[in-house]
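Read the single chain below, which is given as structure tokens and is the form predicted on its own.
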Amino acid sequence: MNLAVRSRDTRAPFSQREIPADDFAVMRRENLARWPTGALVDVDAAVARHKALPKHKQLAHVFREAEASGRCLTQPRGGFGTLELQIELMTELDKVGLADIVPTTTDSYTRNEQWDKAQLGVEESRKAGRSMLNGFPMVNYGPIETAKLIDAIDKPGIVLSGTSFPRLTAEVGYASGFTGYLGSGLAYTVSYTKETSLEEGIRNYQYLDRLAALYMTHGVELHRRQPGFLTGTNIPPSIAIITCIVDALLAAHQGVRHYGLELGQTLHLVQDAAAIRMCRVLVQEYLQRFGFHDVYTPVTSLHWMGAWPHDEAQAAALIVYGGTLAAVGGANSITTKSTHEPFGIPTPKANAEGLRMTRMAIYLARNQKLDAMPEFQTECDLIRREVVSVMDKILEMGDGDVALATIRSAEAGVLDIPWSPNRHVKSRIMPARDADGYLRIVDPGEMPFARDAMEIHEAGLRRRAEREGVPFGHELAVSSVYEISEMLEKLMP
């Protein structure tokens, strides 16, 4: 029998406003009652557990220390279907991969709140002696058993949930001693769901952000992070940064004061460095416009989120180059991949190797920056014009309320995401790589980018179309999606 019931809070009108304490207490009781392990969540006990963790296992502290010393932290992804296999993986990533942050990725059933099916997956994994799930079923194990994952490592742990429905997973994760949680209402809803409305996705993450703020009132600073990689295709920096701004504002209104930002790499050194710089700058500018002057927003660079080549040497080059991009760009951390990326879930050994490749690249690129390069300053200025022209229109449509602005602007196409599966965004904007390797926009859809910015995009894309002898249009966007996964014989004949 499926005991899971999806909760949709409809008590208060939808808005950016912080959920009142009494309402949140009721929401928490209802949420924790949806699966038996929810009864094991005790905030007082969880607060005591967090306060007992050494500083080097508290992610918010680790981020601040890393920034003060100029370090770029490394973090992989990874999740298996049983507690024993997950402990083995996390230990390998910690001790052999030298990860600075150790993840637990949840499985697809958990992401969709199908905990009865996840339980079957646990049982089948035990019988088979290998993982039959593509992640760890955290809710099924509950906070007491899941806490053993944190006890097994000597680094901070972060939950990678990949879902628009984080409420119960977040309760279990934080109660277990994980000090970080990845996910946001806009980015994950447009990335992973078809029918889920933006309102429901935002409400669900308002719950999570309010939960993080609840811990803060008890003296426990938790790390929340926005997953800016979106649809796993070509995402120009301005689109990712706009999404970061929206999600950061929504989190801040719920009381979050430690909110990480993620950017998928474009694989262009100048553009990625400019994106990291302007993400940090522009998110802070908009937070402060709303009166939030105390939100810490570290930036994470993500290894290439698009299609990967099957050739192991080419994949290794992407890993090393990605570490270089993060270091030169000044990212606070990088989320790594492995040479198994095009084939499926990596082995612990391959995952650890990807970490070490990245760490070596970061070491080699240390203290190198592009600030004096004219192209870097030009790209920073271009990203600012792109973001401000769209973001100001989004906010204008909400009459001062970011939550309402998000819904209304998405309906109008002013806020848009390339190749989104979600039917509540128009997905008309089309990006493509230009003649110089920058990710540009070949068709803005209804997004109100500044005209002078679009002229720069068009010029570079027309040069590429002319060089390759193809029409200027959507075909440039389609071919750009698969470009990096092509064999070298085609890329460099």
The other form holds:
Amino acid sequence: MNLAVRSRDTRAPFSQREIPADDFAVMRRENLARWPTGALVDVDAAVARHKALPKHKQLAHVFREAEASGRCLTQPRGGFGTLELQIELMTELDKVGLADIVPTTTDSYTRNEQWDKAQLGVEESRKAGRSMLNGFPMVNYGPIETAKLIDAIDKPGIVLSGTSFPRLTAEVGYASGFTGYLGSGLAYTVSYTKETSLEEGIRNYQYLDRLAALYMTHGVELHRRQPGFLTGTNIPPSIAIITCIVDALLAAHQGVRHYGLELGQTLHLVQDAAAIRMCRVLVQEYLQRFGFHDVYTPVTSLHWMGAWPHDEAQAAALIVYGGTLAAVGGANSITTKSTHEPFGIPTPKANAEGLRMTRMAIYLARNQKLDAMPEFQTECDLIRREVVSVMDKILEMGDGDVALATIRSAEAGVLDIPWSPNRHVKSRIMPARDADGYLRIVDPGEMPFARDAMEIHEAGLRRRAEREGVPFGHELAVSSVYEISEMLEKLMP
Amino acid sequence: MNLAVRSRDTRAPFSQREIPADDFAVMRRENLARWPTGALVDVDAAVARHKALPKHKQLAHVFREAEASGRCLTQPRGGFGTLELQIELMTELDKVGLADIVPTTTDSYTRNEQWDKAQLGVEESRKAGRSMLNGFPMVNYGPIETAKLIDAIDKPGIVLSGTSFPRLTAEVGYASGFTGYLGSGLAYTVSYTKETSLEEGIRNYQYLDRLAALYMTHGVELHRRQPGFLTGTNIPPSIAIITCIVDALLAAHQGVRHYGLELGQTLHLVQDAAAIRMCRVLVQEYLQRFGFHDVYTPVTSLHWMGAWPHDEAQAAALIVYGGTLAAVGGANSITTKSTHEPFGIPTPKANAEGLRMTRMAIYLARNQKLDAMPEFQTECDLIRREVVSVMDKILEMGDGDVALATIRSAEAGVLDIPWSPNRHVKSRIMPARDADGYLRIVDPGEMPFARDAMEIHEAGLRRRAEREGVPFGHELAVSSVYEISEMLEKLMP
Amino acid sequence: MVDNAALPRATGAAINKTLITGVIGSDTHIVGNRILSIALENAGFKVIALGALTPAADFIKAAIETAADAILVSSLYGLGELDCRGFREQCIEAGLDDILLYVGGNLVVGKRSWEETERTFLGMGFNRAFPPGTRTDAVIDALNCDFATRSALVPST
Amino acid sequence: MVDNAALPRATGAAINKTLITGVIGSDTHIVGNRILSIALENAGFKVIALGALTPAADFIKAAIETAADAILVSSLYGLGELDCRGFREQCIEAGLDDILLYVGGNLVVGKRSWEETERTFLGMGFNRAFPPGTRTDAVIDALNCDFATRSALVPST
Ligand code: B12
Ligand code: B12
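Could I have the structure of this protein in the form predicted in complex with the partner chain, to go alongside the form predicted on its own above?
First the chain shown before, then all remaining chains and molecules of the complex.
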């Protein structure tokens, strides 16, 4: 990682403010100079490329269309180490899996800006005849080569790159004709880094968001998206929604107007539907409060993000049920997994199969909604109380600036993330599944959740503890990490 | 088929009345004489065998236990042509599939009492090294050999034999230690025969029900069960429930007190939950009306009984969603299928996989109920109105006798079954899926459904016809036969 | 499907051909057979539908009585291989040496490769065998094609 | 799982052993590693937990500083094979010739046979490799067993 360059970016005082055009031009020049392919990024050419794309290959458009016709789009994940393998994968996902949105996941070296290591991985992969990288090294290939991926498919493409350092990858990705980009400063920094400060992570995503806004000024609307799944490990809806609000406000300040929100599934029919509803509602409320009245915020539901069972039959159940949850919950899209999830990166075939299972599940659950169900309303109210109590405290700490609010509240533990590897959050909050299958909070750490909400959480968890004859405490959280991955023989003997 | 003997059974005037003990003894003697293995059936020995079974191998007990703890039991189907293959299958279903109830499906020759043909099939299967029969020829093996099946498993066994001629198979099955037996006079006659009269079918099942009652007088409670799936082809809940009521009343008159009710899934979350609820409620209401206050009637939900998609991913979705529907609907058990369903009889492995997918789905949906949902209540009311309007007319036609009511109402078309091969029902009623995914009735034939109920059906169907630009009529029914089996590419392009 | 139910789809040589349909043996799967029969009729064929549970001999008897041009045997329940043994021989015995024989449905027990199954039934003397899931349009197309070929071989006077 | 969290489960030769844990390379999968570290500590081991994103060199440095008896390397993200290359050689260079080396997690990209994967990592000099889904009890048992064997080989004076 090129620390020298990174420290240059941090010159301007840290705030939520839009990066001024002049500063941004300088930042871009410096950024693009970090690896040879950066020189191939040209916004004018990229804008022309985007404008030449048919509507159905533009993700921003596809989302709005789908919402109008009440469809839930499907999107897998997937990245392999070479262009050839990646084209093969994307074609399979598009043609066999019927993916509505086709992804390119980058490899971990790329995510950490270790492009030299990634280069090695490409070569090793070519030699080994199989992918030695866990994703596609987009920066190494550069925008001209990478554009071939978009040419190979008949759907919109999205870049998935779980990192706090997206600046060069984003330049390459958008320039290549990808019309969507997943990632955000708060969410990814807490889930993908150990030492990186939230300030650095947020600055890097301010760059990316500012880049999307730059395309907008050229008449190209790009999709940006927040990965609310965080550490993927039993994230209660309120935690995910709080990070969605923070990241959405940060993005909106940079000029983003098409901002997706992701939520990992809790696997509870009612809780997931309520989470999807309240994510949409609450993010909009906070955006409006800050004067942003024109940000479109579709919600994506994610197949179970925690540990998966090894039995393929059980895994299939998670996939299909996930499709049901997304459809019933009214998600705008679902991000899918495969039966290979517990083992390793899926083959294209397994990945396409996961898509088809999900798609059929969506078809079967069409028209089913829980709106009129009292439990749904109760859960919506509960989520609102949780989010508002914490969110208002977070904002208060920023003296009107969301960026500062984020740093300060994380430091104080007011904003906290379960199971985070990052030193700059306390990671004291502990979630666990309760007696009725809701994901609840067994220990809020320093998070100022409304007292009456926490009482509901505790009651359900105490009932579970009692039923299982274990003490009320962290053990509930640990066994909840394993729960869904347990063999059926143990889950339901 | 031995017509001579069958006509002897029909001597007593046809009615709902319990077969007197003396008559029954004569009937049993004649019946058991029809194939050599009949001589091996001895009720005293059989009673001893049943009493020696541990509680967890007694289906009547297992159902009550499961209900008390709110569990939904799983049960597959399955039968192969030889004892060795059948033991292997049942062991796999028990140990790998974790089936709570282990089945033995008989072959079609056995069902039609063509035991000589079945014998040929056993020999052909032995030669070919694979099963040339579509089930286990239980009568040919006889009770002593067949008992080895029950010894091989650690769960209760149930006989599945779709036929109007169950008398000898039932004797062998119960004597072998099977504690459950599926089939009924009305339901199976309309779905498994062409020329057989309802009178004959009902008489044959009166024999079987009377046999179960005979065991009861010896202190052995056996599970009997009605196959409400009928022709498996888009059966609306009210049709299934009407046949459940008729067959339950017939069974209760013979002394049966543990009578399961089956419902094929409609694949609609709300409609299936309402169907399960109203099946239980309405059957009890009619039983009580006839003075039967102590019949236990658990409800079984059946995986999609119509045509299946060939794509295994799509089939997996039907399996998992089916588990969700059964669990959310509060079914006492679910009968499962596999991804091989559209092709042929599944391998033991595929069958066990279907069980595991379903079981995981049940686990995931635990605690989820729709009771408080207004749509659920509306659908329950609708089902009640449909059932009561037809059922009361059926009973009226019998002058107080359910058996006579059945024959007469079928003849008049007041009782009718969609897609039946049987000449003695009109099969004029035509079901189809409506715009919201509910199974509705596009043409009631002569069935006297309440007018306001039919208006609701028509409205939903007209909306679908309009959306698809097809006329309101039988085409809706035909395309609904194919619908679920269509490739995803067509269902949801 | 009966999308274009009203329009006769049987073409040229196929018009006015008589077909026997039915489900062979102890097989009660009537749904697909019924839909097929209706579709064939709507397509302009003359259809004698014997329904479910039809013995092999009844197909042949009906074919003789109606001077049928083809017999379409359905078998769904897994015993097709046993039920259809000797069907062509019985036709020949009855003097129906060249009658067009189709078979379709779920032809064997279990999930075997279609190639293997097809070979088995063609070996038994069926002119065509159809895999599970066959749609009615495909059957109509095959009939049109086969009747056209046959009429080309036997030039009409 | 931490069912019996309070009871030290390390037995005999394993008591008071020092273990280094961490997730190697650019890998952020901390959950399993954290649960494992807690379980090992609860079992009576002394655990130095380096956390996620730990370079190979840091494991070795920590092992030298604490005179550790074993290093437990986690790798989940699929680059384990690349990240762990030369790990044993680096240990030997640092004078940790015989230190017990375990590796676990999701060790390769994709779904390869476990036998093949295990062979690869044992070939790289790890004493044991653990497949995906390994529970903490299995790790504790293996440590107990290996420390017992080792102390039997080197008789304590
Ligand atoms: C509905 C159904 C039933 C209903 C039948 C109701 C009725 N009376 O019709 C019920 C529930 C009663 C039933 C019973 C049984 N069934 Co069933 N059933 C099915 C199911 C789910 C759908 C069949 C269907 O209606 N398809 C829809 C129609 C439109 O399609 P189709 O029948 O395939 O017909 C189309 C084409 O095949 C083609 N076609 C058909 N015939 C012909 C002929 C020619 C010449 C041509 C060219 C084309 C052609 O055109 C049709 C229209 O497009 C199938 C599995 C599946 N397909 O998903 C199993 C299936 C056929 N059944 C099966 C079995 C084993 C049975 C039982 C023996 C066991 C049991 N489950 O109880 C009994 C049989 C009883 C008996 N004696 O026949 C097996 C057959 C196994 C095998 N072949 O290896 C299947 C495949 C399920 C399975 N995997 O186990 N069944
Ligand atoms: C949760 C999760 C995440 C979270 C991680 C959050 C966090 N900071 O910890 C998030 C969402 C951030 C994530 C990100 C990524 N993930 Co991930 N993730 C998972 C998942 C679903 C569960 C992992 C988990 O927590 N398991 C629960 C714990 C308790 O189990 P465990 O980690 O296996 O540890 C136990 C044992 O393995 C054992 N053990 C562990 N270490 C060791 C060491 C020794 C010596 C021993 C003896 C035992 C042992 O003991 C532990 C306790 O029982 C797995 C798939 C799965 N397992 O279902 C994928 C998985 C590990 N991830 C994968 C990938 C590819 C990624 C990404 C690269 C791509 C992406 N999806 O964005 C990034 C990686 C980023 C990076 N630089 O590391 C792949 C790895 C592929 C491979 N190996 O071929 C997997 C297998 C999913 C898949 N099939 O694609 N992931």
